[in-house]
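One chain is shown next in structure tokens, namely the form predicted on its own.
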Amino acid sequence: MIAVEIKNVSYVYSPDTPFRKVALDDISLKINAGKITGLMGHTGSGKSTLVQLFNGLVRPTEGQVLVGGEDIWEDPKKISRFRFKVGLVFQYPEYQLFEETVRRDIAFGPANMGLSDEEIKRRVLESARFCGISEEMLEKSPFDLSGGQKRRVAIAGIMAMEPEVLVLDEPAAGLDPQGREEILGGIRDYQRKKGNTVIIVSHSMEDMARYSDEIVVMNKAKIFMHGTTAEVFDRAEELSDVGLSVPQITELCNKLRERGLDVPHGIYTVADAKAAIMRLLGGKHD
């Protein structure tokens, strides 16, 4: 089942003036519902467009972008409804908190779709577990907290929506390698048990290879490679080619089966070479 399909879309900033500038050109492209993707590409490569079409923050100058099999765009008076259906958390959405204590920041957007006050609740309560958001936290201000915690706030205000898509831009950026894997670990949880469709955009190669289930790579506005994330990470010279990199541990696999030893291919976490390197020692540890 698709979630998200982008339909030969192109978008254009400042069209007709000298600042022209095309973001995306022509791409086409398909999100499975009930996985986690990766969306990677250098800086200016056209990521931070494409997701914001998803949810109808731009609308794209060709093409068509369809959620659910919907054509987002057909009547513009009800684009509001596709931005409870695809949630949007901005890099760095900790800016974006207003309220007096975090419970009623993470309520805002349950409240403002007209829920329950139980229900409200049983959402705000939910989304903090899979934030790391304590119930005390929750009553405190979010002026208060530190910029971690504020993270996890804003996170959690877009998955008591409970999207059908999240969708998310650097979540784990500027954070320190345990704040990265609590938040990028709660996200993970929180796509197992939801069942819904998740979109991570990020520069990590090693946060793309633990987490995310297919990798989009983007490239001069155009989709690069698309495909499982042990596939992706296959083509190592494709990706350098284009100035990207794999993760750390698939470059030293990479480097030992060139120099003869018998490691497959695919391997693109820790736990993934652990377990080819004891074959290859014959179960023997230390």
Contents of the next structure:
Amino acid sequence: MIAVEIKNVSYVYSPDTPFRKVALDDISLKINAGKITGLMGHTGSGKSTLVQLFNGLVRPTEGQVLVGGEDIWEDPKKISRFRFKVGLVFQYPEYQLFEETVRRDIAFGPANMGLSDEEIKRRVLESARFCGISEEMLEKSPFDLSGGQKRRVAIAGIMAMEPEVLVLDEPAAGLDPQGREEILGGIRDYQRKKGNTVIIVSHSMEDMARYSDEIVVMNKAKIFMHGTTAEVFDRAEELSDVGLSVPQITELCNKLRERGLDVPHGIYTVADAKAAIMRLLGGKHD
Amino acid sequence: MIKDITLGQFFPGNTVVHKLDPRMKIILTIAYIVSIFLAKNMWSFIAVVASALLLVIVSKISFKTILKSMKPLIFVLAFTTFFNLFWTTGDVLLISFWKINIYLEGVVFSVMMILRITSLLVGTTVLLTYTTSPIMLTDALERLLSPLRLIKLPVHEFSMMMTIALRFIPTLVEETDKIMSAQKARGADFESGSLMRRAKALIPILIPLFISAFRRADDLATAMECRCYRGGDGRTRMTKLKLALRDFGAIILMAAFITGIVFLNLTPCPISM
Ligand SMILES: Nc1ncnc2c1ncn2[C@@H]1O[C@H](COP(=O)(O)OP(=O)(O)O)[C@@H](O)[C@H]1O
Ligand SMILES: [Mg+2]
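Now that you have shown the form predicted on its own, what about the form predicted together with the partner chain?
Below is the entire complex, every chain and molecule, led by the chain shown above.
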């Protein structure tokens, strides 16, 4: 099933001025439902622009955006409906917090949806749990938290809207390894439990190798590659052509294969690599 | 988008007008404003309009840009014309119906007023805002006002504040845009509802915006202190403004222009105010 579909979409910033900039150039894309899709690409390749199309914050200059098979711009007056269907967490979302307590900030989105108090409460608690926010933290002011904690509150604020598609723009940018792990791990747990669609923008190969099922690679306003994580990382040379690398462990496997060892393609986790190498060693010792 | 608002527009370029010393430009602008108000008859008005056109041509600013910048002026022009046309009395009655009398003097006066206001706007924007970067402007202002330090006015501090404010306007506009998008993604609605509701809807934008502005101010202050900024006393400059030959040329031209206006005012002319 297709969660979000983009049909021949182009987007131009500041058209008719000297600062004209084509951010998306006639792209088409289908995001599969119930999966975690990683959206990767160099800075300036158009990732952030693309994700703002998904919930109708940005209207494509040309082309169509379909969510659940519906053209979201068919009736522009009803566009806000799709803001709830597709939840978008912006880059550095910690700067959007404004309420007196963490609890009220997380409840802002659900309250805008017009849900009952009971339902809001349930959603706040649930999304706080996925994001590793303790009960005690819920009563604090968001401005007394650390950067990583604020980020988690902001993500919980979108999760609590329980969107069919959750889109996160560089959710782990600028965090230490443990912070990245907590946030991305929480997002994965949430996806596995709810079975909804998640799109994560990132340029960390290691993170995407660990957390995504499918990967879309963008380059210069175009879709460069789209496939399962194994398929994408198997094309290491093409990736390096557009300034991206493959995960270190994949790199290692490729090097071993170059030296004539029989390492299978499509390895991108340490566990798989270990199994493959053990098998090789075991074969030799026999 | 809110980002499309242009503030203190500056069009970089390489013309004589761009290259003039910004201090000289401020002085020239003041002189030009004075000359516009000196003009009294048709000949001098022709000179004023011609000079404004000449400025636009020399600075290579497109007429389209100039016309666009005049749009907000239409209301002011219509307003003054309305009053000048219907409330000026004189000797030559042109039209008279019901209780309204339009005199020739009123027509002349309105036309001259329109010319005066448009030349004023065109001259000052071309000489100052369109061809001088805001940073250069504040810098020049600081130097022109520096004698006021003698009476203990904090001239340097004011100009530094102005420079910083100008520098951060685009940043804050961009930030407002981002925060608005982020809150819209959370279902915030800024466009519908009563006035009270809309005012309340601004809270999720204003609070993050203020917090980030204070954070930026704090960071900037720290960064400036780390680079040993201690105010204007004893501070030397990287770029020293120096008057070139063209600056003297410009001032002579302006003096000639003002003399010309005065002279034209004195020549007999069929139409004057
Ligand atoms: N608000 C904007 N105004 C003008 N140009 C923009 C704006 N936002 C992004 N761009 C340009 O569009 C291109 C794509 O940007 P973006 O979608 O932010 O890329 P990414 O998220 O992959 O780094 C970049 O070249 C960027 O400079
Ligand atoms: Mg981005």
